[in-house]
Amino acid sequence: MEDFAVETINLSKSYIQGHEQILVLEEIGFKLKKGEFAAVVGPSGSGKSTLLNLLGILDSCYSGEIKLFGRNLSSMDEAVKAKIRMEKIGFVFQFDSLLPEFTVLENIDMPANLAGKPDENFSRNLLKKFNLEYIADKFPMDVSGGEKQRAAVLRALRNGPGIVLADEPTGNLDKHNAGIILADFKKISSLGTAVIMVTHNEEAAMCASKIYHLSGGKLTAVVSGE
């Protein structure tokens, strides 16, 4: 039996707009093992963010099945879902959303604070692992855009998630800094965490080990990346 971090079976999602039902995702079948890095590409409005919201338990209105770490979400109560979302899933968005009144180190340790397990030494060591210890005690306004986004990636890793979900994480970065972020994701997956990145940038997607195209509600596997 494969050790999947995430699996969907006939996953569908629709919205009601006026008197019309809009089908966004149609019978999506998707599997990703621990340590794999998948990219989902597609045009704006194709449902990429919707897919991430469902996988990240930010949206629970769907048909079909979603399994995380072998467990079906439909069999979980809200408390269990909240615990998994807090401890097992890391989120990275297009904007870093670091809190300006806290240092980079404090921002990275924030998820652990929310979980009641603060440990700034752990977070400092996480910064060292990614060669970012030099920005630990700086405030977000005092570091570059690329450094802020890398800090946001480490914040997503803070609670040791099994899955990192990234929504257009390089969308605000130049090519150089985008490359650094993508290298970070490859490192994260090599350490055993599944990474799912949605992007409209096909060049960025080529850094993933698996590539999918989402269009017209359908998810189709594409050629592998590097």
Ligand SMILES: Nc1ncnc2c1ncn2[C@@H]1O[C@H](COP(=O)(O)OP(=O)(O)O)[C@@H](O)[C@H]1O
The other form holds:
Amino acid sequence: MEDFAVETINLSKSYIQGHEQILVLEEIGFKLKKGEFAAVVGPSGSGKSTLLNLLGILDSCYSGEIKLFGRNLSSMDEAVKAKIRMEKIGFVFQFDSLLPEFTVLENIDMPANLAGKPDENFSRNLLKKFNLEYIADKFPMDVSGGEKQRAAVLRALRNGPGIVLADEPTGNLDKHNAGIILADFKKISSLGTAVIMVTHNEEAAMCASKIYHLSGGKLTAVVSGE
Ligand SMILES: Nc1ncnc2c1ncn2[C@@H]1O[C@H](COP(=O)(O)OP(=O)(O)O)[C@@H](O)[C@H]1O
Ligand SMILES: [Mg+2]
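Could you drop in the structure for the form predicted in complex with the ligand? We only have the form predicted alone so far.
Next comes the full complex, this chain leading.
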């Protein structure tokens, strides 16, 4: 039995722009196991967000195959896909995405709330595990940019996802805070979650156990942690 959290086979994606069809991803083959941390590096416009949106079931328009936890997305109905997206995939974005009118703790508990299983004690423990309990009851405007992004990472972890997808998560941070976020991702992957981070920053990518380059629609492995 394969134990890949994510697998793509000949995954291709094109957009129509005006009268032109633009091939953004071309026959991408990618596999990632639980506990692995992959970085995908590519310049702006190379298709990094497009790839993450496909893997995160935010975009269902593609050719080829995407398998999550060994199951082909094309064999799932919309309800199953929505459940996986909510409970098994955690998203982290570049820009501050906490809701300003809720405390950090309430923000982190939000995914559990949406899944009908709120438990702020669990969220508080999650903050403790990452040495962030001191910001639990603060509002986003009262914590630093780095702390906000770390809280967004914990929110992505809240429902115990098998996969964390991070789109330029350090793009808005200074070097010190970027380092802290990258260490958090390392820890998360070591605890058994597959982490995929896309970035245009080669240095940030060095923290991952596998590094890929995305350019001209092609994904190529740079370093294999295997
Ligand atoms: N919704 C869309 N419609 C048409 N073209 C798009 C759309 N989204 C992205 N693109 C194009 O696809 C390419 C890749 O975009 P994107 O995945 O956002 O790249 P990256 O995240 O690496 O900067 C770009 O040329 C972009 O203009
Ligand atoms: Mg992008």
